[in-house]
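Next up is one chain by itself, shown in structure tokens, the form predicted on its own.
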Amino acid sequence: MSIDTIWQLYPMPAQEVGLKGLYLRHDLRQYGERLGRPFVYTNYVTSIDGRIAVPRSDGPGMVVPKDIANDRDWRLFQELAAQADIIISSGRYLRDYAEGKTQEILRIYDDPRFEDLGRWRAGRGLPPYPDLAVISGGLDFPIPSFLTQSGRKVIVITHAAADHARRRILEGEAGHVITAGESAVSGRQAIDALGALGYRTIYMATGPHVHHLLLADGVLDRLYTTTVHRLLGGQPFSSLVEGDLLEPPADLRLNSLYFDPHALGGLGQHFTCYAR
């Protein structure tokens, strides 16, 4: 079995296939379309004992574990960001992307690993980049102006009670500003309020909290999820999903199912897709 393939459990039949692709053959792009509202879909790289992120060394914050984090989820990672309209963010990616603690979410300009994902975009006549959204009820955090270069629109969606001394120093820098909720954003009217903006593919590429956010509204599409071997222990983590109880809980089937031999020096992960 060559290194450049896994094996695919679901559907039936198991057969081998090329990892490179792989998500890209999902073709998120036409669901949007054929649905006509957005289609809603994240992805997160996990523990087995459920650790998507663990305080930061080198200060406050939560960050990937690097005993989990690897290139072949993050390739996948990269396809599932490039058949994004539009890549939904946090206040704290843009307060870390400005003091240069984290990188660009679409990695197709500056490592050649992902540069058939720029001729994949470019194909479809979509932009290099998808635009960002950011949802944040303190508006604390700064808009780079590399984001908003070549055309490239960030838009931030907060609620009617948020900063408004803070809300037009963003409208100054990022030009659109959405109220989604009065108190607290919805994930609902988040969502709705994008679509009117004509988005049809949207990536979720935060946290737990806004993964919770879409699962209470029932806004949530698709749950892709990278299952690491191992287990990691300690305190305090984050997991998938951060929040009060969901009532109803969120339901998802299995769409896809995939093992990878080869990952961590052939300790080996599951790629898991669930469909609402």
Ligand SMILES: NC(=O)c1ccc[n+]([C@@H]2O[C@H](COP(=O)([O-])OP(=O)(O)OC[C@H]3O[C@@H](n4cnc5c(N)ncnc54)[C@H](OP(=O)(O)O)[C@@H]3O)[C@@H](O)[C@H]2O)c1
Second form
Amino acid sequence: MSIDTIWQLYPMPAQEVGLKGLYLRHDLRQYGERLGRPFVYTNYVTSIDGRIAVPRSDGPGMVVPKDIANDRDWRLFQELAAQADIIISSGRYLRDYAEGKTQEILRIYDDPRFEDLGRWRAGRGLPPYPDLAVISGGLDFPIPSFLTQSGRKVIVITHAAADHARRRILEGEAGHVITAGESAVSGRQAIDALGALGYRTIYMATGPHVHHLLLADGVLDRLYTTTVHRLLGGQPFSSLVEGDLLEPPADLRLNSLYFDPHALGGLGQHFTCYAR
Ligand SMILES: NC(=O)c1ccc[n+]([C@@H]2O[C@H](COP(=O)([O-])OP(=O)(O)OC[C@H]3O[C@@H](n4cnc5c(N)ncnc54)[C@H](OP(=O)(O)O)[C@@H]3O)[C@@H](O)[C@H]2O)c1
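Counterpart to the form predicted on its own, namely the form predicted together with the named molecule:
Following is the full complex, with the preceding chain placed first.
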């Protein structure tokens, strides 16, 4: 079996499929257009014991565990991000960015491995980058100039109780600040507001609390996971959803399942897509 291929286990029958292009073939842009509403999806890489983030070794804060991050998952992450009209991020991401702790989400113009994804967007008449939505209550981050200079719209989504002075500063820097909720951002109101601005294909690329607010309001359409065949243990850690009990629970159906036997020097991982 070539290193470029993986096993599709579901839908059945099992077959060998290419890794490159796997999630492009999910053709996510069709759904928002067809449904006439935003189509919202997310993706996590996790260990078998559910760790998506562990404490940084170089200071405060959490980071994706280096023992599960891998190129093959990163390729699929880029394919998901490249299909979006807008990527949902958080105040935490922009704070980390300002401190040099994190990088641009979409790497399709500065990493030659992903050049085809830039062409993929151009071929569909899409702007080079998806716009960026930033969910935040604290509003304590700067809007980096690389975002606005690259022609992207930055939309800050906050709640009515957020600091008014901070809000005005961000309005000056970003231009768009939306209120979606009274004392916390509501998933439903946030997605409705993005829908009203015309966004149809929305990729949520942030952590477990933003994931929770989308699940609690039933506005997440697809969850993609990469499960690396490794257990990490350790405390504290983040799992892929954190917050109050979801009532009712968020039920998802299996859309597809793939086994990648080549990841991490032959250890393996599986890719799962669940749909609402
Ligand atoms: N393994 C993976 O695939 C994966 C994927 C994504 C993230 N991660 C990791 O997970 C860790 C946590 O990620 P994260 O901090 O981005 O995610 P998060 O815990 O979902 O969200 C963090 C920020 O979002 C804002 N927020 C969340 N819920 C809100 C609400 N209801 N109302 C208003 N604002 C709200 C807050 O911003 P303010 O503080 O500005 O108010 C909060 O600091 C990070 O270490 C990240 O690297 C891992």
